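There is one chain below, alone, in structure tokens, taken in the form predicted alone.
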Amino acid sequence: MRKLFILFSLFFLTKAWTQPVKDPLRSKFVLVIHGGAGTILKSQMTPEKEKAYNEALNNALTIGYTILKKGGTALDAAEAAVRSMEDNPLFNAGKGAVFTNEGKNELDAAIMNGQTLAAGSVAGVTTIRNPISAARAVMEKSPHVMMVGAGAEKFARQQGLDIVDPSYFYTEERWKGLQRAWKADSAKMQMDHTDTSKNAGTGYGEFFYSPLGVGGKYGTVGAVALDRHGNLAAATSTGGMTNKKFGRVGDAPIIGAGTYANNKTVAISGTGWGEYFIRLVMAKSISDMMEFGKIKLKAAAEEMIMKRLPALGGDGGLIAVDKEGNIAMPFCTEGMYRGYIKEDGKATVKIYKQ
């Protein structure tokens, strides 16, 4: 009897080794979101449209603090709140997604896991619904970081993600802005043919207009997120800018630039003029600043967002959040839609300068 006892208690002793050890959920989790910055005033908002945006913010915090309550991942919690925003045609992203100068829809998306340092990005789609679900399925599902037109709606097809026909994302708003950047466009070419406007030598002349300028409205949107494994992630969406041409990409599936997650410091989610994220590298130089300089996020994302940024000519802001759950909403422009939410459940959504 001893000797099965004996037996019984090795076994059982062998079997509590063998079994792996599991993470324990912390309780801190932190979920950032914004929805685009530039000249966003007040008194050019109707109560209507402050009220729609103000809801759509909260749902998009909703849903991806029910994910990390749950102990889900940073990774799902921010693509399903850029999703929602992807859904919203109030956002420049998916169904909101401005017109390029041909008249079309051309999407960007990038996510990025700040365990790992995998990152996925797609450019310059026209058929797939939610593109941040395309540049997921790029990082975890193929061995490259960036796919781009024809080639990324055909891998998204091959994923079994939501095809559409280009026609779901027009929207009225959005075609009637073309057609200001049209008229703008082109007493612009009648008035200055040589281009020595102040945006001479950026790539944004008679080749390229756009009646945003510095100030406009930059309809991006994006999360980042701190989930209860302690894990960072980011995620970004954007239809671009408004009469765009020559299949211009932005920074926000540039990874580095607009989109970028590290558990070492931090994870960031931009919006602004993109040509300048890209040149500055905006999301990288902060998290460099913190791991290398030690510098805060606070500092660090003010630095460049407040005074490095509008000195090199461009404007916008970001959403940040490190590794200890302190988050940075920094913009230069008049305003950005933004929230937050952490672990108490109390959301938190401002549209304006406060």
Second form
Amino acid sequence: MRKLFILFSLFFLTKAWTQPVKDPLRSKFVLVIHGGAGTILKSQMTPEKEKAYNEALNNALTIGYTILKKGGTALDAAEAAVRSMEDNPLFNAGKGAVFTNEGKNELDAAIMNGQTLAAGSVAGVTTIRNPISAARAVMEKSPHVMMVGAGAEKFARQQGLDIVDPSYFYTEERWKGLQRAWKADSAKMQMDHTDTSKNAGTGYGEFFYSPLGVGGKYGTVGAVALDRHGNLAAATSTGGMTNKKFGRVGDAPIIGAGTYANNKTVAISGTGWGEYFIRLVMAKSISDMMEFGKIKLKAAAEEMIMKRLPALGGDGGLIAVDKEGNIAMPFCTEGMYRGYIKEDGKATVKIYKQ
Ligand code: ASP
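Could you please show the structure of the form predicted together with aspartic acid, as a counterpart to the form predicted alone just displayed?
Every component of the complex follows; first up is the chain already shown.
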């Protein structure tokens, strides 16, 4: 009888030991999103347009919130929020992406898991309906971090992702934006053809280059989240910048520049003049200031966006959430489409400086 009792106890003890310990779900969770920064002025906005942006941002927040509330992961919430904005032609990502100098749509995206520092990105893709999901597939289904162009597209197809004809990304508004940029190009060239020094330092030789796409807006989309397991994730997707040269890659798919997540510190997604975000290694610099300099999120993010970015000649903004759930949304432009939602389910959406 005693032997039987010992055997039974051993059996149950071993079972208890080998059961995976479920992490208790925390009450705190946060999702922050952006739809691009730039010269977004109330005086230039129609009530209809403002309503459409508010609805699109609220919709993305609700989609992500539903996932986080159920105990879903920060990665799933960030990807889903970005997908919804990629599908919305209002934003410069997925459908509605801006055109390159050659009249094409070349898309970039990246995603990062703060728990494992796993990351995935795609650049210069022209046929993947939701580049953010391709970035996630690179992260989870390949041994790589970054895939570009035709190779990334082949991989996305193999993974069963939605492939579309490049014409899917066309929108009249973005096409008109390119026409305006072309016009500005030729006007500038006529003006400056005797004195090319006027273009010195732009990095674009004799071409006029308008980082804000003449329309004055960056329209990249992004999401960062802290989930109920305490994990952080970041996701960014973009068409880049109007009139960008063929093959140009921005900051969004560069891990540490426009996208970064680390459970020890912060999750960040940026929008702005990508070349400057790359040169400043924007997102990772903020994470490093927090990790090694013991600087708080708000101070670190403001130092980079409000001081170092304009000092170098760039502009833009970012969204961030740290491991404690603190958020930051600094920008040095006129406005930034942005919003956040926390465990209480109250969505806050903002466009202008407030
Ligand atoms: N950061 C993006 C890029 O340079 C542009 C944007 O934010 O809209 O590609």
